[in-house]
Amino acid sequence: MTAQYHVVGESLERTDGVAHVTGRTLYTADLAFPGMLHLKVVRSPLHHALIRGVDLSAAERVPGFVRALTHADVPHNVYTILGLIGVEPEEEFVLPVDRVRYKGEPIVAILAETEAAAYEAVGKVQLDLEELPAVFDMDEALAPGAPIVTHWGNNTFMYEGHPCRRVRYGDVEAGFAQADHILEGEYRTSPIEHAPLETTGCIAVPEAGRFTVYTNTQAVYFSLDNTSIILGLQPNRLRFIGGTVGGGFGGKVDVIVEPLATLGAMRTGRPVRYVYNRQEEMQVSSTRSAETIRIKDGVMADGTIVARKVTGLADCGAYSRQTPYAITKFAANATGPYRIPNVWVDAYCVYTNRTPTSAMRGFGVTMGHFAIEVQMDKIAERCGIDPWTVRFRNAHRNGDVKPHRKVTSDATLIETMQAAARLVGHGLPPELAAMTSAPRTEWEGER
């Protein structure tokens, strides 16, 4: 079908490829401006603590120290990245006032003439912290008496009054009653770093009453609009320039470096560079959430799944960032590419005293796929059928209604599995080789 087009469908040479592989592409950290200051932050050494005091006097005596930024400098200090699309409440502190909620949380920013001076001054800031009990385990965080991370009294993100994102479709208990087998599984996944070659960073430059911010964000307007809210600046006083990103994978959708760097430029009138070092990228920037996924499936003897109950927990750390959205996406995909007539999902965004987690490649779906696809093999084994057959028997087809009530369209699971079988030389039984994703006939729909 490619032949019907002139350009679409052709493997043309990428416009930026030669510059990338010959090291000529300019990334954010390659830029420098006259008079540029370096910003580094003082981070909490404790997982959860009250801030009793911050003593800057020794830091101020470091040669090259220019000034510090504290919470008092931030015009709108509490924000939520997804506030732009109506997600509430505002919860994350640009610089916390009296409490830190994770190890590595920024407390004070230091501006200095050189990066070395900034690091030296950071090391001389004296923090007076009073340690609080911390919670790291999601089940503990949900149990009564757990240390509370949020400011609203429990450790879950609230979805329109519910502590979890729900899906209710059909009658899951009736499905279990009808099933020949019940299979339960618990799947756990670990926090994962995006590991971009280029660490997160930006340079904010004051220019004629405006601020130009060179950034490696994945979303220039998202970053601009959040920065405008935090700094109380009209958006037209900000210009964000980016577009070339040395690896994103979701890790550069948060808006963390731009507000502080721009605030530094506002307060000093000088360009300010804030670029994470590798340790900050590994330990302070958001990771993929750890997830616990509990699945209970009701299955007929032929491998057909008739009911699925899912409880999903995602560890968002101390601030939810993009995770509430990922959980909704998880809930919408709890059946994967399969048709299941009775489905019940409770998916929680759980706060702990951990580095905040956020968007990462496959957002809410990748780890769900891991759980679902391992579960499929267990179903096949329990029913004594092979792993291909169980997937074909449950495959969704065009016209099937998904648990979130969307009618399946553009479906090609069956054709894709047939192609994979051909690729590896796996002969499919005739009834599987003959299947298509075409809508079910009235008789098939009865199933």
Partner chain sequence: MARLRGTGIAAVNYPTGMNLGGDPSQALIHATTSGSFNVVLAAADLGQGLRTVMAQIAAETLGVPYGQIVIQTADTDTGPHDMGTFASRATHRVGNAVKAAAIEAREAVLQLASEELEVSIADLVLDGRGGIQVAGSPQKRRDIADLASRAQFQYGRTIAGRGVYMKPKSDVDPETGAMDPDSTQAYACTVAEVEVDTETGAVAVLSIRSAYEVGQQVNPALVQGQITGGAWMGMSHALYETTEPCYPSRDHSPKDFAGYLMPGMAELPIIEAVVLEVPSSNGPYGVKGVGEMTANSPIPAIVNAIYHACGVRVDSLPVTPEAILRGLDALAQGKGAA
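Given the form predicted in complex with its partner chain above, produce the structure of the same protein in the form predicted on its own.
Next up is only this chain, free of partner chains and other molecules.
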């Protein structure tokens, strides 16, 4: 009997569609509360500097100024976003104590009666900063004698005592020795700003015994738990309301505005609004990481890949945020959806004095697959083989073991490529048209 689908193949009305197109959807920026204060931040004008002093006296005389927040006001001032899943060490300062590590890093938060007063007070704060050497290139950051960004003495995130996430499978040098061709490629991607229509922001409202935070975060409970840790509050004293995100694409999974806004509400007993302006969104919100990916492949004359060595560098900026997780994903996917019997991967999360980077649509995997697929085209060209054929011959099939030791149990790449070929009108040779993702024969498994 033919299955009756209620979603697939049907045109369904979005539950929020009418409200969006008629302008009735409420965003964080649309909300207001009686007595609401506005929070703005004094940011570092330098990429790397010692904080010698902060003079608030002129700011305090601005009409409408309420109070300032410094590192001394933050109960748990050093944290890491991924600490919730056991990633260590704690490294990012909510408000820095004695050193700034990127241009735009928040130093002091100002609370005022109006947004205009907050901006005016921010402009009157005097900073005494001693500029330090900065590093912006990942290879330079890894070189001896580079300026050190972290507080533990080297510019890489450490994975189980190693400066990189490592994958070792088979014998990569033996694979290179048997190969007919050796191909090497270097691929670079740049940081990308998400540029959401609604900038990052939240409003924290004190209530009887707890705080309600209206936020456009993409990760409500992630933000709630980190805010709880930073402020030393039991989670049941926080209520986070996510609402409409207003565009995110991964850029609103970091916990940046909620702790300061809630801290302001704690210290004043009044609602506090902290929303980035467009300049802040473009300058200091997390971007996608810049990456450098170096691939060395050993390939047989028929296009079969027998060895792959990958070195990947991801620029996490001054603080790692989500990038250590992205690097783990990158390392696990550095061979792509292809069976390669000998693999060596070193993937580095590199600290520089750039704006911290974080998640964006498949982060870690997306940039890696760009490099892998360009490399596959180069293999096809070197071997004089059609690019489709190279991909079919190397595609994962059921029963294949991936370099991170996971057995492939539901491979569909071959069938997907066959469907894609039909859609674009590309005729496949009979050999490829007849292939399936069924486990390899004994002869195929030896290749």
